[in-house]
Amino acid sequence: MPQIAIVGAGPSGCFTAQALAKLLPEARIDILDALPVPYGLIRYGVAPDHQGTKTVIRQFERLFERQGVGFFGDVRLGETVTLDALQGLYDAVVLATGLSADRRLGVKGDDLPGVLGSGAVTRAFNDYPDTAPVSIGEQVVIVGNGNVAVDLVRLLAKGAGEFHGSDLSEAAAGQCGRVRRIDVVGRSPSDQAKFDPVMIRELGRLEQAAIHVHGLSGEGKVVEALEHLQGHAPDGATREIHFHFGWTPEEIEGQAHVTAARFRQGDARLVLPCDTVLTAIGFEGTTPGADAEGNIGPGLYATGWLKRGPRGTIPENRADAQAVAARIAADLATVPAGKPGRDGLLDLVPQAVHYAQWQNIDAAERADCPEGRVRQKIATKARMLAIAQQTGES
């Protein structure tokens, strides 16, 4: 019998234990990871109010619940367990860890108070585990030309009542209601832009919100979609929406906090009074070097966006994680069977976080959720395991 350890518990991670459940379905899987709950990035990356998205986790409970797979949480590679010692008990060591540090815009004034990329912002608005509060002011610039800038536009453009359906904590609600104008800047001219259509066709039900779109050239989806959006002023808006293509940023202004941001396009410069300015402009980390299956060395393999960087989507990684599962059965076919696995693991982390105590956290959360909300997280992961402790079972 096959001993799989997949260090990861997002979306890359689930999508290859699935793959490999379906072309080894005698192999043992286990999902590690370093929070107690599960699904990572689908949890803590989706936008709160963007429910729809989230529902790909109903498919990966099957696999703890149906198909198995087992569920290690508060287990941290390289602390909790040695990655020597996981290869120790597993046959094959898939690292689905990947890449969360926001990409720096590299002007001058990008580390100033006030300057905050959109990880730390989606991390803070989703409850990651103790993770202080982010502030966000009243006039906003954010700097990017893609779907994460699009999600900061309409979370910080929504009123209170706009997040019925979703688990934006009422804190969170707070500070975008602070909110009066948004300018969201890009590179790119607007043909060029990598938003989603339909999301910038989103913003168009924003019941607070006058739009105004400046520089709009070239055709397309995007074009049209931006176009749609032109003059969209509901009775009583409370905020503007502004949006800007093919600005570069030259620098960002302030002593002790931001006080502005300023761009330029050729001779031409662009100045916009802000106390907060949100980077959109993707992130960076250290790739271990995999190749295009995969493959690190011998039983030691990654997928998602620690293998390939930054770039793709939910849907993406399930096609990476397919591909990266079928080397992993090819290689095994080879390999002798013997190795402990779980029973191995089990012994030695025996304070792991199993499903059913998940289970245990997720009723807590939806138990205790404010009205109109479809879930209150647990900010701290001490709470997490007192829940998980006291209630669930090892």
Given for the second form:
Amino acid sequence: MPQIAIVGAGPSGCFTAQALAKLLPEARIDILDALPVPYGLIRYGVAPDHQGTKTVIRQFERLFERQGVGFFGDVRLGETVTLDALQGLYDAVVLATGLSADRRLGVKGDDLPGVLGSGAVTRAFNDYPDTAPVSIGEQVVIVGNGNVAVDLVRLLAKGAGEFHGSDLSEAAAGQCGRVRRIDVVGRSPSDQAKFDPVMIRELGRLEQAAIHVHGLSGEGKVVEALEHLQGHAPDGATREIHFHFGWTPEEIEGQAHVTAARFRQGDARLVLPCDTVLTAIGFEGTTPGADAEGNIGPGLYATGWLKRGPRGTIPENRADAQAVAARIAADLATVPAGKPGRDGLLDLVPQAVHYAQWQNIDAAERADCPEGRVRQKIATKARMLAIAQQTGES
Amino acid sequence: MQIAVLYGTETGNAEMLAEDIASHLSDHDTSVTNLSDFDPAAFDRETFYIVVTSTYGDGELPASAQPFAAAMDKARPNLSGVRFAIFGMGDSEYPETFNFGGKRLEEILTGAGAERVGERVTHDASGGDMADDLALPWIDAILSTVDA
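Counterpart to the form predicted alone, namely the form predicted in complex with the partner chain:
Whole complex next, starting from this chain.
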């Protein structure tokens, strides 16, 4: 019976487990996560008002509830448990820890107070445990041309009444509710913007934001969607959104705090006064150098963004996870059985949060949520562990 | 009665529902096939087809249904006498394209002469219902009207 550990309970880790469970029904699969709670980016990266996207969690629940996959939360690789120890316990170890560091702008002033990375902001809006609240002012410049930028625009431009059915917390709503003007600036021309047209069209339903699109060029689905947005002006709009294309960031201006963002296009300059700059230009981090099938070395694999770099949607990473799982299954066909797997892990990390304990955290979050919300996330690790431990004794 | 559940999926949600429908119908001779692995020449008049598909992106068919749509377009099989039920999955966060995946697959099948049995229903990922709670009673009601 092969023993497999997956480090990281986000979508790529869970999809890898799902594919492995199909390919190797006899295998014992355990998923570890640094947080006490599973699902990673689905829970903390997908926007709080995109609950439909979060429904892939129902697939993952099935892994833990019916397919015997183990969850061990509050286990941080390199701290709670070493990679060597895991490799001693398991026939295959799959790293699925993702890439979460915000890529910096790389221009003068990009470290001024008031400049925030999209990852940090998204985590704050999603109640990532123990995250300091972010301070978003009234005039916000968002640098970036992808779906993360659109998520930020939408969350900042929605009025309090537009979050029905989401899991946006009151604390998060307080952080994003003061914005009056948003400028979204992309380096590429509009026909090369990486927005999903469907997400651009979604902005056309904003109830309190007037939208102006500047400098459209070229054609294609994104350009059509942007053309459609131009002039969106609901009655009594209280915010403005401006899209700009083809502008390269040159400098973030300010002394003690951001006061403006400056961009260039050939000899032309665009100076946007602002009190907040949000960068949504991608993520970075060190990758372990896995091959095309995810193999790093004997018995060690990577999947998801840690393998491929910070690119691709959830479904693209699902397809990739299936390919990694196929490679692992092929490799494990020749491995002799006998590693201790889960029994050894339980000895090493007796305090780990188990799936049944997560279910109690989950139940508490669903039971204790305000009107119009589907969940109120527990916002500190200490509180999560307290709930986990209460139920551990019952 | 032979039943073939065919699914088109992008995130795996439709695949899971297809598997659930098949296990629910385990009294019948039931198979589950990804549309990406299904050859339009394999349609059979003695089999009842249950098609489950999501909607993806800007109202497109999900990735695994796209090769099937292309193969249907190329092969242009005559599906008269073939009966199917179809269940769509969508997200009302995107109202303009909510049910497009199911609608397009239905058009492809009826366009080739197949007969839809029962209503096409679309599950809303942003709604409160579980897909199974909608789909299992739906298929039971349809099968009760289909000759064995």
